[in-house]
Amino acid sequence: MEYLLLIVDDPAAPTYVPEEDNIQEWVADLDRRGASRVGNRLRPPSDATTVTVRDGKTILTDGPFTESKETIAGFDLIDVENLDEALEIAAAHPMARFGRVEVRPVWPFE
């Protein structure tokens, strides 16, 4: 089953410590499991454009869709047996210590 991991910055979390960010080890573990589909960082919210269509008109707004101190910093799409395995993988992500990791099941179109 596929799960999307949303990697979230959290200004209230402990300070980021590069020496403790073992992202390469985390990615290597996903590769060993055969669970990784795709993942990457995202540019900051200041580089975002939000698209809205109302009454047939397209409205473009600079920035993210919501005002928030927490921002989505990256994502990973994984394919694992079940939610428990997805949660285990999310808990091992370095940003679980320095931010948050939101886990969402992918809901494929039929």
Second form
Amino acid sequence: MEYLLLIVDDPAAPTYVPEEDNIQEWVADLDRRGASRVGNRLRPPSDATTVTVRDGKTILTDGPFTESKETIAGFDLIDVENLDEALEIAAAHPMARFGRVEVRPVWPFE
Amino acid sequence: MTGLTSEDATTEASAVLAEVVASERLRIVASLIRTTGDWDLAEDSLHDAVARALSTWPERGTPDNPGAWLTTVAKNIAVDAIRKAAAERNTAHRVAIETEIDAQEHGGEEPTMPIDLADPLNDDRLRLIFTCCHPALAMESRVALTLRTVLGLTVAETAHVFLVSEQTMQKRLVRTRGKIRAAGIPYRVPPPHLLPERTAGVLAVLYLLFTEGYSSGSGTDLIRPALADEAIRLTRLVAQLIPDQPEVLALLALELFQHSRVATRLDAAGDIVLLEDQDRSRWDHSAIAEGSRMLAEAERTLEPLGNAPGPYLLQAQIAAEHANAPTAGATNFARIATLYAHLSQVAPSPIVDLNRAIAVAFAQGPDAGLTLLDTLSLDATLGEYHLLHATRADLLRRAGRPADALTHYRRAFELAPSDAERRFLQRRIDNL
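Cool, the form predicted on its own is there; where's the form predicted together with its partner chain?
The next block holds the full complex; its first chain is the one shown before.
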């Protein structure tokens, strides 16, 4: 099953400690499981543009679609056996400690 | 069935059926969920199979193995429903599903899944329980789904436990089952590295069911009190399926000890009778004996593991001290105070601290208890909790300070959540 891990930046979370960042180990673990599809960091919300089309008119807004202190800082699409494996992978991600990770099942078109 | 009138046959069939449903329902539903992956279909198929039994058994006689009959018929109904649904979709999908069903049917699967003696964890009932108690589900949803699917309560009965409308409960159950399917929560007993943590999650649900039933008392409510019995039955099953787990055995012991007092906790008028005033001869001594055996078993299985006692073991040890004391005065409160001190390390909570202070007061006198209440600064956390004020009042009364006691009894009275508790506190106030 495919899951999208949304890597969430949370200002209220413990401060980032570079020495405790195990992202390389984490990526190696994904490769070992053969679970990795695609993943990356995202530029901050200040670099976002939101697109809305209403009555045929395209409206562009500078910034993200929600005014939230918590922002999406990255994503990983993974392909694993079930939710338990996805949760295990999410819990091992450094941003689970320095932010949050939201695990969303992909909903494929039939 | 010669010699029987049709009425007799119907009565006999209903009696056999009721018995089989009570003993086999969980196994059949759990196995159907595994084979079909569809929780609603599993329930509906069993429901239809029961209806079919009611119409055919009186006429043709009760089958030799009614459990196997029910399992097979329910499964056939489920398979037919899947085939029919698939036929209404496209052919390719139908072929895929039929291939899958054929594979399962010819996989030599037994109609009733016997417990694999080599591996008790390979049991559909346990798969169902672990899935219902999955930590990705909200606690309320776990409890609701366990009530509905594992214990087989109706939606209306489940709604009653949560004091919500049937419609609200139906929505919640649909959403929960929907998440299990869509989020890919596996239908399985978790692998060894997840087992301890997930078992703790199952025990939390079981104990919640138990206390929900136990604390509801007697009265006109027939559903909640029965929950305590059901929770014990289910804990016993889990203890049988996950053997030699100290915390599972300890929870069973704890429930049995508490349940042994169910007849004496309230008097005929529905008023609270304190532990020290209860008629100990009316406690259920066979439940206490079983609890003691389970506790001894839990302690025995813990030893080789070399682990510290878990929260249920400590609570069971405390409950055992109360249950086995011949009189309230003979209770070993010093040991109970020590056990509460351990418990507050393992599972810190202000309620545990409060109980510890009460035990210390009984062991060393009311002043020691009052001092501990202050040291633990429980007012900060339990300031709005009636039992903190009732406890303080009680200790002040015992310490010979009736005026101070009165102030706290009044505060407790204001905060008390039930009539029975308010009546109890009013009696204390009147006596001062």
